[in-house]
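Only one chain is shown below, in structure tokens, and it's the form predicted alone.
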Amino acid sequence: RRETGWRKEKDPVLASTRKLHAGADGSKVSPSAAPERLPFCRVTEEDLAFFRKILPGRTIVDPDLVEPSNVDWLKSVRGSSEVLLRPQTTEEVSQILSYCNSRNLAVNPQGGNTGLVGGSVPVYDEIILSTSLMNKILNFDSISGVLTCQAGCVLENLSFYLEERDYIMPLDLGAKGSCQIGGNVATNAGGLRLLRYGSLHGTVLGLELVLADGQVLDCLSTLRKDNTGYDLKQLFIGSEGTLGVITAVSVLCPRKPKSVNVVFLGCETFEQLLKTFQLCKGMLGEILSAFEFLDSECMRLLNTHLKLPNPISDCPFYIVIETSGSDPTHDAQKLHNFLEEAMTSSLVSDGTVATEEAKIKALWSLRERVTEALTHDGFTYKYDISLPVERIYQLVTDMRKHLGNRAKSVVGYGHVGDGNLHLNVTSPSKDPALLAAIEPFVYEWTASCRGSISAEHGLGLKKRNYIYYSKQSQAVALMGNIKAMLDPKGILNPYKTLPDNLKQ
């Protein structure tokens, strides 16, 4: 059943996607590989003279300085751009795009370059447009909690700014020290607080962005409610820089909780973990802010590569639960009642509670640093899947059986609260045969459960051709029409997000 998948017979385009695994000549060509370069112009000395005029000292051509922006965080994708532009204002971005559009020069918008699907780096020689110097906080309304800032503000810096004013950001990611809010919005990043505060589709109130032809679109509203016409900003949230370059964001920020507790628990089975989640939702209710899990393989990698000790006894599954509230006594009582019930019901075999900041950080690091531990284990194939919550771990189990001893490690962790599994497979080095065994198996399995092949990382370069496992061909065609209307020359982040068989 899983080999066929529920969409395979229904959608002919899906069949053509599968054929990409075996090229026209029968050779193995991965759909995640780069397509041929499109006929964009190449940068000339005249182009550089224009850029230097509008960006004095911020037009970078030194190969050593450009190189870090050509390589993704995982070091799995490498572009060959020779030009890095660092604008500071929306007007400068507008001038750059207007010029590039007229010259048919491709542009790769880049924030903190922490993406995991090859969406943030050039594929060929696209000009890199970095938002790193667009890092000003424009306004904060302490009554409504609305923060307005430029796109290049680093998430952690925004968090520090808000915490001083008794507020927090509605999202929190392991990459918070380097990821930028513009990139977060462009990829619709999820993260650790989504269970409590929802996605950026809800918390982002307004955007300012520049379209491919240099036109500035000011939708930088700070209103909670605005029912006048189409909500255009939603089109750009999660569009991965393919429809426009986000230059400023207004986001609704929650008050900083007065009481935060983190619990680290161990379970013997995934079924017990799911029952603990049900119990948790019922007994903790409004103070529950995160429910994360990692398996014993993750713990092994944390121990081995990062020397992080297991704070409880060894278990097959571990849970990180966070509560956030306004009354420490009330929250502590609710937590105590929940833990007592979880222990008496034998859902949980061991656990520890943290209320002090240092211990809270130590417990959270066991979940946040899994990605880092994986980078030390070898070459990593990463999958970011949405599934019905009860099916989340079955995919990990089935993948282990499917791969046998071909993989070094197969690990599962993620956000139980919103049905998001991070499945990671490691091998000593890049292994095309292993990749062919993983894909399309992982996508067919996901499609058979009506899941999504990208829960929060986006599609980027690596997953663009797998979109049909999650979206019907009519929907993808409409996406192509929107792209063609907003960016008719296709200069914005080419080769990303949309599949190769969509001709513009």
The other form holds:
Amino acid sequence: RRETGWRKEKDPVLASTRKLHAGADGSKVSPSAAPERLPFCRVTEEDLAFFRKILPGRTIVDPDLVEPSNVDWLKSVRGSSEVLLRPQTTEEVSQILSYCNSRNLAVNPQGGNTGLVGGSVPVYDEIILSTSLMNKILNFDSISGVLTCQAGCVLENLSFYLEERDYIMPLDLGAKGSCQIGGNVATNAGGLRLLRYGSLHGTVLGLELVLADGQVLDCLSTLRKDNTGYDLKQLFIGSEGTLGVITAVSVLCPRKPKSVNVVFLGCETFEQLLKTFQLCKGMLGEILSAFEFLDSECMRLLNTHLKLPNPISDCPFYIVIETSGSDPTHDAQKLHNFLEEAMTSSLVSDGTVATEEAKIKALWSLRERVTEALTHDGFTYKYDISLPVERIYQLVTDMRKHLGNRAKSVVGYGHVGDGNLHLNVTSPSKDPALLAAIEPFVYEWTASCRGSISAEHGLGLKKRNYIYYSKQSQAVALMGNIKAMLDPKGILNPYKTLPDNLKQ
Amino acid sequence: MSGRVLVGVKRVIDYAVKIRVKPDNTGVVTDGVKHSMNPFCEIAVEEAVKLKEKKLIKEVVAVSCGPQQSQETIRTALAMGADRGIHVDVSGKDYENLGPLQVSKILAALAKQEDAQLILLGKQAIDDDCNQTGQMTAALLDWPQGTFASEVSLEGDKINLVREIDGGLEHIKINTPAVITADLRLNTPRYATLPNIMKAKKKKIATVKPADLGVDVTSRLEVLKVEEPPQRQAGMKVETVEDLVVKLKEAGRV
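Right, the form predicted alone is done, so what does the form predicted in complex with the partner chain look like?
Next comes the full complex, and the chain you just saw is listed first.
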């Protein structure tokens, strides 16, 4: 019978991870810092000549043009790649990888570069393989709702395309204007609609990939059901570019709802917020499509840095609820009943409702732009944690108490309906002492509830060594075996996702 | 003075919706399309509610001319703080042909019936962009008008107004009763909060027909055709300055 915390006592690998934090092995390097450069070859003039032959005009070596792809969206990590390749077809990707594999050149696949764990930019001089020019929609079946497109399609563009045809993408996130579907799949992005439409593991029907040796793996099925052998695509969804480069995706899209309502509510306590969630699930049920929260600190940052006003009165907690359904009258009635109940039972102290597009966008931006507001508050330490829903805010409260006034702001927000907390701590500038206070405290707290130290952001560079807080060492070892089988030379997105101690 | 303000609110296609022309070119598609309150009417409602909160006026009456669904628009005004509503029921062909002249006749009749001190309207509707109703209403009532208002303040029985005009800002003072039309920068409309949304459900909306007000809604205008604007041609990307010069020469631009 398992007891809480059994992992900490019995797992030697986890114990050594903790030692890393404590610096007990003499190293002062944080587990999230980059490891030593692996012995890949460096790019030569002959290599550039080859790339220029297959990608004329799309082999970028101008440092000014390469630089944006060397830095992540948070401006927290910077690589020193000198080559940016921009293929347009799967065939070109295949030729690039085949060549790089034979030459032992490391490759960093890159989509919209909106990742938050340093997984999308080079650590050293890895060649950046951008999918930005692979932005064609290949097919849309309006009866089944299956969309097939290249990996470089920007999520928002796919949404616009589908909306004209009365469909929507099954996922939506704040980065939609820049992120690409290939990257979304590679990171198994969650987002604001997961509560209703599920994860990409369910909605992606097929993938086309190029493996490390250049082999094209065509699993681009558009079938809803296909139990013929092992479902290989599941391995690549969430593999963060370390097992293969996704070049095309087929995804099952839901119909565009005829009626969308967004409600912005204020609660006095987190307990009331959770009760509101219960009430919501009961009374809104099948029309509920999102349940997000933000705390008053988030509202303060939105007011201060982005000049977004609070649409209701000041409350400790705010909820964004979205309903999506096929009948406006029916949904309005259900919503009205829910709101009346929530108000009369005092679960909710204030709120507002939006049915018009412009107002809906305005209310959603209060949740979607918190990440942006944080970037204006200082250097941000970001944590994306899965916890049992009732414990979510306790971590924020404990962290505030633990840090005292060492931190500038400590905020909590996120997909509370999915049990996913975004905990962010800001300081005026990078502060190793603050980091040492936050980690491993946050990871140990998470592990003690058997939570995930990365709910949806992935591991990338920054969190690769913390994997043992949420996965057993045998599981991680098996991951290593799979990686070695699919990418023996380790050229695909090195230094990411899997922990350093696997490389022995 | 009655202290009563009439606010006109029009139900229009939501401004975020992509407009489609009907295949027979007689108009735009409205069936199943998201509608909402005209943004300038929202600003007018906000101004009226603000005046009431400052205790400068006593009652805000929201008026809308249209089919049954116009009552939703009135409800939104009630949720923002209007006290009661009047729905002037116009539907079918009459509604399709309803324009500023008929609406201003209706508003003038209602102003007399309700003994209104002030009529607040949006400067124009985002569907027809006419910008005529406020002006026509003032003319029919022989009242002063303050159009494109970006600032309004009441001073006794006069109104100080700042108008946004092409040359800048114009400051005028007009007598009451008067018609004011709201421009974009007059205020930022509030969100209707839940307690007010709940209260609004109990507020009264009276229904009348144009004939009850002695107004004939026959239109003097006939729409001949509605078409989409010409499609914008895609641009072209070039790699070098030399390419650009070649392309410009080909297009006869240099």
